[in-house]
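First, one chain by itself: the form predicted alone, in structure tokens.
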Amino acid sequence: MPVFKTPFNGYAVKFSPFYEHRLAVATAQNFGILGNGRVHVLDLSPAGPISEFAAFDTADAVYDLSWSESHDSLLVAAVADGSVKLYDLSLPPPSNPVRSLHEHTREAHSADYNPVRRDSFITGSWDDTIKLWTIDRPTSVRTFKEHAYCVYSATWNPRHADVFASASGDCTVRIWDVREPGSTMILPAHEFEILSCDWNKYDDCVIATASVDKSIKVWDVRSFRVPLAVLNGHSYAVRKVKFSPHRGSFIASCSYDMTVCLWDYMVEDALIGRYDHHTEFAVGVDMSVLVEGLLASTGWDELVYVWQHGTDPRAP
């Protein structure tokens, strides 16, 4: 399956919601500690290698990105200098970024576009806050500040236009409704830092959390005293977790143990696939919404893999 070599260390990968052959990759020089960043937009060809459609350089590491749900050419990037940058692929590189939003006071670590309303996005930052933005405003609409430590991930509910969740180093996940003054729920999901969370695409009350404690937990927010499932199998911190857009009980994860795992949290032997193609920390994973079973991952080995579940990512 196709592989793409990036000049810098991979941090995040996202499939386009509009084109089944397109994906974007966030990368950072020197493992994201110091140096430049680059956003790659890549195109898959049916038989040949992955080609680069566009690339945008930044002065600092790019930690995450999100495709617009309303414009097929628009991309949001979360950057280590705290900025949030908007790129328009329909414009030449000198015209990009079309907007650079400077409000976070520390690293911007996550970006997620609203899939329901499609006019807004949220960013999570190491300044302990989440910010809500719309495409047409030069300043944020609102800042959500309750977490006591870095916000590593913030993600919209797939059904409710006003609801999102945030995962933090303070060991909690908070559920927010933008119409309410504060968070509507605090989930003490792990005893160690929570690095990622994602909503089930078929049950809007189910959320998965991934932690430094090496586990993934699945929760029903209506009764969160006990998790629906605890998924053990990674040997180091779980960096990202992602629910399948096609199968309600399928979850993909990636970890500092260099593996990408696929889980079915509804069955007893939940681990249904383990891929050990990366030779450094695996920090980015995504599942295509347009092609069932198509996975992508990236890591600190400067490689981007795209493969069909059940096949070897390294196979030519």
The other form holds:
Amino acid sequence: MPVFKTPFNGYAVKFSPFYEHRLAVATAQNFGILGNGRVHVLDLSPAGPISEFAAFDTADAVYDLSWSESHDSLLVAAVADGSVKLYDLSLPPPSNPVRSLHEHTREAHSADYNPVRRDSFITGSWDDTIKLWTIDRPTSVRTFKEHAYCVYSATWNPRHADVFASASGDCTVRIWDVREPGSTMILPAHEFEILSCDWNKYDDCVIATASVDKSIKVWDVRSFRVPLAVLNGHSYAVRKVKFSPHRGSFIASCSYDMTVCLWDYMVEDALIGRYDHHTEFAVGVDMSVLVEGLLASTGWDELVYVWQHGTDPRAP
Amino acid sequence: MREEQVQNAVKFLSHPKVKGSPVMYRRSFLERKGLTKEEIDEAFRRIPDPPQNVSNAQPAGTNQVVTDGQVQPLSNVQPQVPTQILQPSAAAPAGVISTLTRSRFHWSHALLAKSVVPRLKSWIRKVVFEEEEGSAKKTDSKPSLQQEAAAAAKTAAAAAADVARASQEMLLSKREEEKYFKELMNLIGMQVQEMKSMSNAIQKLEGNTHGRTHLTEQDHRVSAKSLRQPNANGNVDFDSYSARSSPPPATVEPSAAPHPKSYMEIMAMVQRGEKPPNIREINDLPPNPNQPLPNPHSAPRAKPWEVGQTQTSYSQVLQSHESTYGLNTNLQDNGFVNQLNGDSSVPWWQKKNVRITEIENEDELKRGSSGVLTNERPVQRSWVPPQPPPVAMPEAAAAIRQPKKTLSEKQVADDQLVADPSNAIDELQRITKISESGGVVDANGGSSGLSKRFSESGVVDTNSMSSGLYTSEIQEEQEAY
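Could I have the structure of this protein in the form predicted together with its partner chain, to go alongside the form predicted alone above?
Okay, now the whole complex, with that chain kicking things off.
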């Protein structure tokens, strides 16, 4: 299983929705405390090693990125200086970025492209807001300001074109409909900060939340008093959750305990896989939409791993 | 008359605490409880207690006092006083009142102090007057009664004065306590102010550095209200320290995730106001903000959950996709394959549960890639494990096995490679990479034959042109076999 070493600490990894062999990595210098950032676009090769297709330097740390669902060569990056940058891989690096949208007043922490309408994306920021953008407009379409603290993650619903969820440090998850003026639902999901949330791709009312309290909770938004499942097993804060694009009940998660875990929340003994290949905080994880069972993860140990579920990520 | 009530009343009156209370209290309590006067009297009769006699003898005087509409304590004092006065002993009133004063200070006593003295005096005058008028009760001579009354009045007044003094003392002590309390509050307030100013100073210091940190404490939510920075609570490991902007996720106390050592070092640097040395000035603004956006190169691909098929059928699609690599001329065009950059080969990542020990050929390939371009057969079949991998997912393993079986049956499908342009391109690219890393293929040989071949195969792309050289080389070599 190939490994890629990035010069900076990894923050996020995302598979391209167009090309099975392509993925992008967001990295930050000095753990994201203070320093530059870099976006890597990597290619998997059949032979094994990961090669770098392109890299883009940024003045500040890159916390997250998202591939466009409409254009195979476009990439959105959320940067720590509050800007949102658009990169076009069909242009050489000196012509990039093609856009820099600077509206957030604090760090932009997450970016997600709409998989249904394919025309817009949302960014979540530490300025407590989520902004809706389209790639052809220089300014945001809408700003959603209700959270009381940093928005750590905002993700679109995989089936409903206008619905998204946001996870915040104010310990709530809010469900929004772009057509509505305010949030349509508030889930007080955890007692501590919620770092990530993701929708079930096969059940459009089910959402998973990951929190500082080391647990992942799976909720049905229609009855949010009691979670469908509580997944315990991480020994430190869970940084990211991702529902599998292929199996409705599979969830991948990564945590400050340096592991990436795979869960099946419908099953009594939910933990079905545990990978401890990272030697520092595991901060980013993704499951490929195009290749079933393909996982990628990155962490502060400056390594990007890509492996098949069931295999050893560190195997050469 | 209700026996039960009377008995309850008896129990009540027998209680030691009740016994210490003024009789009028007891009476009024029982009245409040709904007992009739008869029942109350009966209860009193049953209790062997001196005050009973007193209360019985009282009616005339007490009624008078009570109808004055006095405060309870007043009536408390007065009945006892007059009865005592009426009796021969003059010492009693003093005793009674002194017990009154000796008892714990009560607000009623303060009230007493204010209202007792004048009332008492007037009442005493009244009683004395009445006594003078009605002569039936006592056998004593009136003058002696008067004297007694006067004496009693004096003692009463003295006692009242005592009460007044006591209550004044009480008030004084209360004021003192208040003072102490205020002082305490002031001190605490001062401490709070100091702490606030300290934290402000610290935050200003932090504000001068442009960084952000990861928190391990959870209480930055509290500090979010001030400056969205966590409280510096002086932890040695600096985890709680913050830089300019709000921190990202924290871990739950007490198990804060241990941060890497170099992270600590950088945090320390930032705190000191130093900038880590490796930061470059980068201009990451778009060189052309109006750069037109590209046209999409390929159509968006359907998501697995959007596809109407079931999951298994999707994986079947995938498997058939795998099988097309290098084998069949009839490519199943399921949209995965025909991409210029795309990979229609069966790469390692599409194999499930492949264990590394079986992929010997891949190892060979890797060794080969470092220098010599070894035999091309392994190159093309390197991703085929010689033995089937151990099964963790039987159905997947079965599915994977099928295409590889067919592959091993066939010979090297190089002619099919060429016949199929897109496959050829991928193969070419891969081989290009290998040879770029040090292959020995001679690019110059056979170039004349190349162009023909190229025109035959219809490969137009310039990319594959150059790598086509290698393909032809390979083919020539293979044909030589």
